[in-house]
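Just one chain follows, in the form predicted alone, and it is written as structure tokens.
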Amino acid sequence: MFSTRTPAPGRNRLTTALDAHPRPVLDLTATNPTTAGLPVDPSPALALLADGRGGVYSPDPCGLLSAREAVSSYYAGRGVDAGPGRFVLTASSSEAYGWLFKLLAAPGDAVLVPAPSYPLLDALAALEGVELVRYRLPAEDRWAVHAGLVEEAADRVAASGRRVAAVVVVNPNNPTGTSISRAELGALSSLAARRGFAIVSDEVFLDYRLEDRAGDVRVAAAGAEGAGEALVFSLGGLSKAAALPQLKLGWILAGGPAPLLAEALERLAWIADSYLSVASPVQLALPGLLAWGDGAAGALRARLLSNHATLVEGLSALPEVTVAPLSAGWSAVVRLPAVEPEEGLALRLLEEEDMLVHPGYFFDFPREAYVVLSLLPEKATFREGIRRLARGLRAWR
């Protein structure tokens, strides 16, 4: 009856106990931006909504060209040259990847991406019909990219008689933070290149960089039409780079050797113009939207390096716990002894101290201990949720 690509209903043990938990609970795993009580009035951003060319729909497959040019500018300002014709807007990075996973790969085909990372890619790629292979991330070298160890993937897949289609690049990564660096990119480049895949790098934490290590890579198609060795795909959008998610519009960057970037653009936008998905009220509004979401980036970063002080302030008297320096995105990685499960860890601190975290495991770490926390969520909200985890971690002893 049902497709294979959508899963049997159920729930984890985690989701199933907090649907049961008789308490309020203090969620420090809330990613929303627009409930977490940023010092930011979102109704000017949200009046540019009400421009009245709204009231005429006249489609671009790729974007208007008002909104390309403003996402142009919008990477002008961070130092990448890319001209409008090389941009094509959606309504989510989701979206984006659905796309690029339509135009790159057949069914049945292999997609390289990073453990650990982000779970939502395992839903994309399932609903795409897409089957996801996994290249490591090693902890030893705070989680970086290394082509090798994406080649050691490859070879898994063609060993099994399989197809690469892409490898996805999470820069910075989420949750770890960690960025990839030019050296990585351009051994990167070249093995996608011999081996015939793209490469497809999530930069939606783009403004969120916080401690970029010598030799990062900021963007990764940046300067790459007509010169760089495979096609790179580099993804954005209103979501964290204005805090916005609300809003629905992302965007594709294309980038690569002239004559496959052009037919990735011809048919990135036959894929786009079967959905015509982005409205044009946000296509309109979208330069003063990128204007306004400067200043709510900046509030959004003195709250992740406060709510990240504090963590390890709260956490610096349980000298087996580790927090990993905060070098990019909303997440904070704690590492903690494998004395208790991560997933008994995570219940029972719901159980006793009411509190969520999430356990390392949905985020593919590959052994245990780890919790991932949100750093979003308000000042005092957040420091109580430290006391409240520090305690629960105490029972340890």
Ligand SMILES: Cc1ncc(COP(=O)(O)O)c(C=O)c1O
Given for the second form:
Amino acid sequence: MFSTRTPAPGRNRLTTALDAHPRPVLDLTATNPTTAGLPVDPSPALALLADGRGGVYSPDPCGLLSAREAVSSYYAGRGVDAGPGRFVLTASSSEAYGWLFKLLAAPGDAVLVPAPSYPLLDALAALEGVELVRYRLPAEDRWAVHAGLVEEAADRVAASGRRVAAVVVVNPNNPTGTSISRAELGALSSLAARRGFAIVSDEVFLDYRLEDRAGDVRVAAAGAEGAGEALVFSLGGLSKAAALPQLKLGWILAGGPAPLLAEALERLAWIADSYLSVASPVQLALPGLLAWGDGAAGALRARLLSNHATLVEGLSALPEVTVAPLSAGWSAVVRLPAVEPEEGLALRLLEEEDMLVHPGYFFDFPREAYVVLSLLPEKATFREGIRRLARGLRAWR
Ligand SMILES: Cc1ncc(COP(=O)(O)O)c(C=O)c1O
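We have the form predicted alone; now please give the form predicted in complex with this ligand.
In what comes next, the whole complex appears, and the chain from above leads the way.
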């Protein structure tokens, strides 16, 4: 009856245990910025949605020019010179992935994705009938992208007779916070051009880069029109850039060799025209929303730094536990000795400490044992969560 694009209904062991948990749970997986108690007032941003021009429907498939100009200025403020013609607006970066998979991949084609990384990619690929093949991010190099490991994954796909449609880089990566270096992006671009696939660079955490390494790339599609060997699509959106996920506006910035780029943009416009999914009021409000978002992102960065310091301090009495440095993003990665399966640990923390953490396998860490924590919760909540986590981990001794 149903297509294989959606999974059979069901819950995993952790969500089942959570549903049945009898007491309130302290949630260290919460990444919703609108309920994180940030010291910012959203009403000026929301008031912008009442612009009277929103009463008229006059769509442009790629997004209203005024809105694309606003995104173009947002990038200019970050040192990237890209005119409004290189942007396509979407309802979210998740939708942007869907449109790019439609643009690039036929059903059954492979898309190379990093491991560990963002778990929603599985669902987004399944919905498009696309198969994900993982390339390894080495823990020993703080999970950075290596073009050689991408090539190894591309070779595996070729050996199985399938076609690689694209490689995804999550830049900076969620949850490890690492970015691709200019040298590796150059090698990846040559590989992609040689093998005929495109690069999709998920840059939703662009404004949450706290400690770049020398040579790290911020916007992979930044090269001016005609530059670069491969087609590159950089993704961003209000959900992270302005901490406004409820307004549903994301974007694709396209770059690459001129004739290919022009064709990609025309085809993307055709996909966008089939949906016209971005509401007019949010597009009209975009210049003001992005300006308001600067303040929200600043408040969020302060929260991330403060909670990360709390985490490091709170686990400092456990020398067998390592907290990864906070390079970028909204999450913290904690490495634990593999003395207890990750899932068992998460279930035990729920049962004994009334707290929720993400086990590393959720993000495809290749080996046990990691836990991933959101750095967004209110400071007092987070501090109490880390106190409970430390107590739960001490139970090993
Ligand atoms: C790496 C990454 N990409 C994309 C998204 C989805 O963003 P959006 O709300 O724009 O769909 C998230 C959300 O957490 C994310 O972590």
